[in-house]
Amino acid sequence: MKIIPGNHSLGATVHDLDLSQPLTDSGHQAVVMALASHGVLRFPDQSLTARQQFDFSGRFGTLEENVAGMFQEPGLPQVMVLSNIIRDGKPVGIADAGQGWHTDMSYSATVAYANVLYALEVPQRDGRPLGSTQFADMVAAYESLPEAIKRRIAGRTATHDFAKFWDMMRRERNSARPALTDTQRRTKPPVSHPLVLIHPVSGARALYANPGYAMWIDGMDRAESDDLLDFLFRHQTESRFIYTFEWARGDVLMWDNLRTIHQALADYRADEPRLIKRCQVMADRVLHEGRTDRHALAAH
């Protein structure tokens, strides 16, 4: 394979490397490395079943079924439907997936490695992509933090919840998606994770709280927690933190939670269609790997 990396902190492309076909432990642990390098990776001009795009994501963690139970590939459950498509008078996948800055599975108590999302459909309009999805660099996040507030952040945990993001989308964007069942609040109840962590592949450190998860820091009065998330809020979401990648059909993009947060762009109408397959790989595998765990990745 070849990877040429892009002109920001995130993003490279990965060429000469074909997804349909299992990869070898070589080529497994380059995709790992490459992606503890540059956070994001694009594999252009892919042909893939949803058992090939499961069988890929399945070698590097646990595959996740999605909490809500929407829109899942027939026999695989781990493989979610993205799409504003309507057929036959029925939605075909989740139409408002991720329009919001987020960190996928920080609600949960084995948090999320990577995504592995394959586009089918990409919306066009005069020529240009839409949808877009945008990644912020939580390393590079980290990094440029004010001392004080590294010392303040230090040792410290916040407190995440599954329902902030979906309960926001039902009220803010006027979201179809229905309320959450009390079964379904009890099958993700909120969990406590570091504001930074170390990652297990690069050692590198990164911001870990995200405006779509995040409620509060556990242990410090709530007026300081929500003043001193508010600032990291803005902070992560600065524009010289952030990568905006295009999409192209055949694209498969995987990207790296404990690295990014990112958002996807709803610029498209119900008219330009987009459908999106998504697989989400849990860091079980990873932490195991780089021998650690949760709670060893607590920076101090």
Ligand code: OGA
Contents of the next structure:
Amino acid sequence: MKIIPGNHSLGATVHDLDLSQPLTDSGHQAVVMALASHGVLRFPDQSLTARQQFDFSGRFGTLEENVAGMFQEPGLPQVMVLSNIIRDGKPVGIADAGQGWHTDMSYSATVAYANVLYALEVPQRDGRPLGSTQFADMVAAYESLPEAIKRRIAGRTATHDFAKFWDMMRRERNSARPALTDTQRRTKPPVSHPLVLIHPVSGARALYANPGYAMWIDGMDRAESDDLLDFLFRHQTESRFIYTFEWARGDVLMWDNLRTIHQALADYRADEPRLIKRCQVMADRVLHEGRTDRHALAAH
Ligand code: OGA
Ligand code: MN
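Same protein, the form predicted together with the ligand this time rather than the form predicted alone?
And the full complex, kicking off with our chain again.
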């Protein structure tokens, strides 16, 4: 396998690795190291069944069964379909996933390590790909914080809530997604995580907050928390941290949710089809192999 970095702190292309084949231990280790170095990995020209995507993703940790509970691959609920395609009058996937800055599963007690997305259809216009995914580098964002802010967030945790993003999409973006049920809300109650993580593989400090799910900073006066989160949200989405990934059909994109936030760009029309399958990998295995428990993630 050959790893070609891009010209941003995030992003590298991995050639000569066929993800439909079982990953060897050394291949697995090489991907873990490459992901820690580059944050976002593109594996071009793949051809995968849902089962093969599941098997590859599952090497890195337990796969999440998304609480949305819809648009799951038959027999493989951990593989979820993202798409604007309507077939026989029915949507084949969730049409507006991730259209706003967020980190997958920051709302879960066990946060996400990685996402693995596989593009089957990429919208095009005038020969250019649309529906890009943007990433912001939270190691770079943390490093460039003013020292006074680093001191204010040191040792702090923030509360994250799955419902924040979902409810926002319905309220502000006219999303067709159904209202969350009480059972779904109970399945994902708000959780707290450190605002600064020590990455279990690279050891780097990363800012762990995101506009999609972070509600408040725990134990801080609410007005002060709102102001500080507002500052962090604006800081972490500054253009200097952003890497825009343009999809090609057959790409598998794997990214590190401990080091990045991301958003999907909704710049394509309903008649420009996009079809992507997604696995969400929990940070259980990577934490177990890196340190002893998830509290080791907290930076003090
Ligand atoms: C996601 C997500 C981005 C995209 O699947 O977690 O945010 O570009 N999707 O589809
Ligand atoms: Mn996402």
